[in-house]
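For reference, the chain that follows is the form predicted alone, supplied as structure tokens.
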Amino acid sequence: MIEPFDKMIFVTRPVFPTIEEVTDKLRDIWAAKWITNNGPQHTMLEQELKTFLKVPYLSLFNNGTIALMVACQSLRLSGQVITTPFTFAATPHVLSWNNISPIFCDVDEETMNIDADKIESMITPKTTAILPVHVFGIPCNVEKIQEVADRYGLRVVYDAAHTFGVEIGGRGIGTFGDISMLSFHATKLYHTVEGGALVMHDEHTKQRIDLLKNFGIKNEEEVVMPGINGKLDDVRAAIGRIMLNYVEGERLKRKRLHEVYNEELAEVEGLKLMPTCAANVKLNYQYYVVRIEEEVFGRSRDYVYGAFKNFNVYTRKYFHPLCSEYTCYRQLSSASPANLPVANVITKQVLSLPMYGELTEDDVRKICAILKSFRS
């Protein structure tokens, strides 16, 4: 009989620097006496991260939904934005904060992004841009994404809050697409407490998403657009410039724990675990998801997901229930449970796992015994 933990085990935990290495950034920024505004820590943070990231330009904001809103205004995006209901609630309502018409396409069933091969079909004389998702940290189908986009004279902003750090034959996640949006939300791999970034391709651009994240002001007599107050102030920066220095250990960490999921859950029938990628892909593993297909485990994902807590094992049903189910959205047409076949299946099916580097390899083994004992 399996005993439960005498810890709660939750589906993810913030990676925490020292009290020291804190402190330590705290009197640079009270011996400096600049606190927000771009200060010192912001403006250190913006080139680390370029170098980090592998990126030419990049914002730094005071969450990923706010970046997101501006990196819409500043493309001038209006009409219809084609994008997935198999996401966090943010990428629908950043297009609903701008007025524009969320319109969602299925999913690939197996990786669980938008399905590029779908895209085209959803494309109408109000299509402006597409909004794509790397969900879980799976890179989309980008090269598919772009061709359709060019063909159409369409924009491309990626939502890359799961991807910090994943990597496409060397080249920098968000160097896809013509912006794309980080989150450095506590619950990341890297994280600024609360935070986030766009990317992009020019200095023209930058400079546009600068002015809207502090609104529209060019100088002191000067305001010249409609802006928003989406600024990170420098105690997060600070930490934000610490973290950096725990991400590879943290990737490493989860690497090993994602490799035990799979070395324990291989064989196991009725379930779906990660897809694999290219070999020239570097993962940030933040996640750990499996798919319960109910029909031939024994038990569904529902089940699974109350039964762990009998364990003190806290897991996620991560994305339930589809965007394309919201009371706010589900009026759509493209919103249509027919239209989405594949992702009304996998929002049934999807589990997000235990997943941090605190857990040790004893206790993934542990989980994965308490989710095996489940199956009938």
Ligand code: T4K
The other form holds:
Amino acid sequence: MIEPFDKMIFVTRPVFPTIEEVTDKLRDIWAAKWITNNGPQHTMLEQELKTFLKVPYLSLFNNGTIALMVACQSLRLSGQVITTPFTFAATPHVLSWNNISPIFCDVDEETMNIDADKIESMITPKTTAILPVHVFGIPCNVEKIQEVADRYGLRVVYDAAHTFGVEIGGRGIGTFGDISMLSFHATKLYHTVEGGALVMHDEHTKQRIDLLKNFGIKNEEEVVMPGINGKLDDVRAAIGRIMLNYVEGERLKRKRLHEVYNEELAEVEGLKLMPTCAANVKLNYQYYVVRIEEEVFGRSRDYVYGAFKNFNVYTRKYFHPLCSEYTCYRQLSSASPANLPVANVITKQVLSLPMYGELTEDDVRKICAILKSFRS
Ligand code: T4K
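Alternative state: the form predicted in complex with the ligand, after the form predicted alone:
Complete assembly follows, chain above in first position.
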């Protein structure tokens, strides 16, 4: 008989710096009397993040969604953009807000990322770009995606919301494709409470993006493009600077918890664990996701999701429903289940288990014991 946890165990918990560290930084901001519109904390965080993430140019934003909207604007994307249905709502919504039609491509059975081998078959004369997502921090097949994009003259914008600090062969993940978007939401490995960034390759694109996120204002006399307000303020930039001191420690704690999950669940029939990546990939361990194969496990994902609550464990069905099932997209021909057979299976199987550094190894072992007890 397993006792329920005596506190609520959520799918994640934000990392909190000490209140003293925050008040110290607030003192600097109060002294400078500069709290937004490219203040000193903002400038310093941009520099520090470029080094941390090994990327050449970076522009901070007030959240990842606005950042991705601006990325589409900056590249003047239009028509159709090929993306994945297995993602958070923000990904296709950003396309809609840019008057672009999302075209859903099926996903790879192993990585759950867009199936790079199927992208070509989704290209039409209206296609201007590919918008893949590195789901759960597992890198997409970046080489194949770039090869298809180059062959058809398409842009590649990565939704790298889950991929803070991920590297392939020592190269920052943000440097793949034309532009990458990062999310610094509170639920991410690294956060600025709310926030995000775009990573780009050249000074010109950085300047254009910086204008677009500040109403297109070049100077007091000139507004040169229809921009928006995407700025990250200095208070959150200051918190982001503190959080940089925490991120590697948090990553290592999560790495250990991943190992415990893998040890405990490896032999359980009917559970498919997270994919393993090539040895040259540095992961961030932000999420831990299992897939429950009902026919073998004996229980459905929805049963497990509900039953966990009796033990005070609040898992999440990231990502269910598929974006292609939303009422605003399901009329698209690419949204038909016949076009997305793999995604339609995976979305019924996935369950995000609790993953944050505050959890102990014993907590994770107990979560695994509870999960195993559901098997029938
Ligand atoms: N692209 C992708 C692939 C994304 O996953 C996301 C965001 C985006 C784009 C857009 O980036 P942003 O515009 O958000 O920067 C959360 C996040 O809000 C969202 O950022 C994230 N993806 C998505 C996967 O997850 P919810 O609605 O599931 O979050 P919520 O509020 O239910 O929080 C989850 C758990 O975290 C709670 O059960 C408890 C814990 N929590 C949460 C908050 C906010 C806390 O303990 N304290 C807190 O303050 O969307």
